[in-house]
Amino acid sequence: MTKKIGDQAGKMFEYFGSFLRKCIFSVLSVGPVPDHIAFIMDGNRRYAKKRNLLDGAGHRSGYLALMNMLKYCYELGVKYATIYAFSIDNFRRRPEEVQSTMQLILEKIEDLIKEESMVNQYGVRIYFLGSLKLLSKPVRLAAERAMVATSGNSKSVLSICLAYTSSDEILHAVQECCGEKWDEGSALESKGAGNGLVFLKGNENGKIKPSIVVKDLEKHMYAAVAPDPDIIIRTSGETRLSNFLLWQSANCLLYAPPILWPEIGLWHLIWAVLDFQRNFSYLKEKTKLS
């Protein structure tokens, strides 16, 4: 009997929370709504230490906070969300910590592709961005399965940066561009129309210009699956990007609440969106100029 009353109370609370969010989001939607929000989930380990929790408990609490934050984003109408899940630099941490984190990531990837998961509920397509070859085989295969399993979803996009740094992303894009141009040069050479190198070419005025341009690089970025972020939210009060989306963040708003990642909630997202709306005209102008 007590359990039944508790379940009913929980459902009523959940319904009230959903209704409250709808009211708040309808008001926020009067102004511009960000198309893309990125998250640097900083503070999971400090959260666990602060509360004397077991190793890994902070990351598990952080995952629950992430699921809530993504739900709020998609309810608001934010189509793209990107999260910094694991940096290439994080592989330098203690082997047992890396192993524990990878095991948790593997477990949560499997949860994401379950039929009843939030991902399928909101029609979210998942991309994993980064140097995936650095991942263990089970994690890499799970990531590939998740991308295939959600490839039919088209309402929203979740990009998970795993084994990622922005410097590696830029290097990857340059290498891909050079390889592409080399192939073009080789094709011309085989036809007797070139020398195998096409890094310079003529424009309509007969002047020489570089063959590789900004758009070529952007096309080969890992994060090319989404537009540049409108807001980057980094918890724990840090205002560093820590090698995350450096290329894409030139004209975005950085919001850095002082709380640790597992403590993030609805009101932090609301304040970030309000700050974005307050600075929208300025950010739009900066984007035009760039």
Given for the second form:
Amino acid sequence: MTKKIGDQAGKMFEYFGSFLRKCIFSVLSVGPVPDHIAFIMDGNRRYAKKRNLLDGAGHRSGYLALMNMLKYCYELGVKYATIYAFSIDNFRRRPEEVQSTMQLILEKIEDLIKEESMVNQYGVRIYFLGSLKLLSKPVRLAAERAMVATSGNSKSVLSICLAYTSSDEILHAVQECCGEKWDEGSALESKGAGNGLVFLKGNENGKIKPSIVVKDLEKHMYAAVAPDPDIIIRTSGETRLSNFLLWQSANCLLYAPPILWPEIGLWHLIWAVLDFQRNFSYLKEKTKLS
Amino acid sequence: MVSEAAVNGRLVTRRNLTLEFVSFEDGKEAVAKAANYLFVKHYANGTKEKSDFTEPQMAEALGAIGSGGADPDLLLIYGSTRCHLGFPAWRLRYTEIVPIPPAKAKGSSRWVAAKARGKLPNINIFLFGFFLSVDGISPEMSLLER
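Could you output the structure for the form predicted together with its partner chain, given that the previous block was the form predicted on its own?
The next block holds the full complex; its first chain is the one shown before.
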């Protein structure tokens, strides 16, 4: 009986919270709402240490905070969210820690694609960005399953950066462009055009030159599934981007609240959006110029 | 070349100062040029190489087209918006990005030096638009008092 009353009280509290959020978001929506917010979830381990929790508990608390932040973003009308889940640099951590993080990632990917999850509730399509071949087979297969399972969702997008760094992304794009240009040249050559690969022979005729341009590179970036972010939020007060979305963040507002990731809440998102709205005209002008 | 002198009773260590100007074209456009450089260099023998490009190869390519250089440890952004505005992405990987709000911009040298010392003990400082490269900061004097 007591449990039933507790459950009902909990539900009422949740409804009230949801109603209050709707009111706040209605007011925020009078101004420009960011289309894409990215998160660097820094501070999980420090949170666990601060609260004397077991190893891994910080990441689990961080996951709960993430689900709340994504819910708030999608309720506000932010269509794209990107999270920095695991950097290629993180593979250098202690093997036990990497193993435990991978295990948590695998577990949470499976949770995400369940029918009753937040992802299906908000019609979120999931993408995994990064050098997925560096992941263990179970995690890689789970990621591929999640992308297939949510491919029919079209209301919002969640990009999860896994085994990702910007430098690796840029290198990958360069590699893909070079491969593409090579294939184009070879195809011309085989059709008897005669000058398909002339640029490789030292520009004998000077007719064709390799011409990889910025648009070609952007097409092959892992993060090409979403527009450039409007805000990058990094917790713990750190002001580095740590090799995250460097190519895409030229005209992006950087927000670094001095709290650990599991401590992030609705008010931090509201503050970031208000800051975005204050700087909207300036950032829009800069985007046009570039 | 390092020389020492006494100024107002304080020990002052002089170091070389490199000034480098960087523009928007040293960002994405430079990476595209570097991609073309790598294409010509690695596919020049007429066969497609199997191995992926590496970060040192990319750094070498950027250097060859004139957009190389060390990564700044600290990026100071003067203005009201916390945004790096297209600073060359390849060089920004682990850079501390510190916005200098307009209220601090006037007379900001001590504030900036305090922030810099707080963040990193021995740093190369670059400013977007123009660069100041200093091999370490002497603890006896702030950078901008030089």
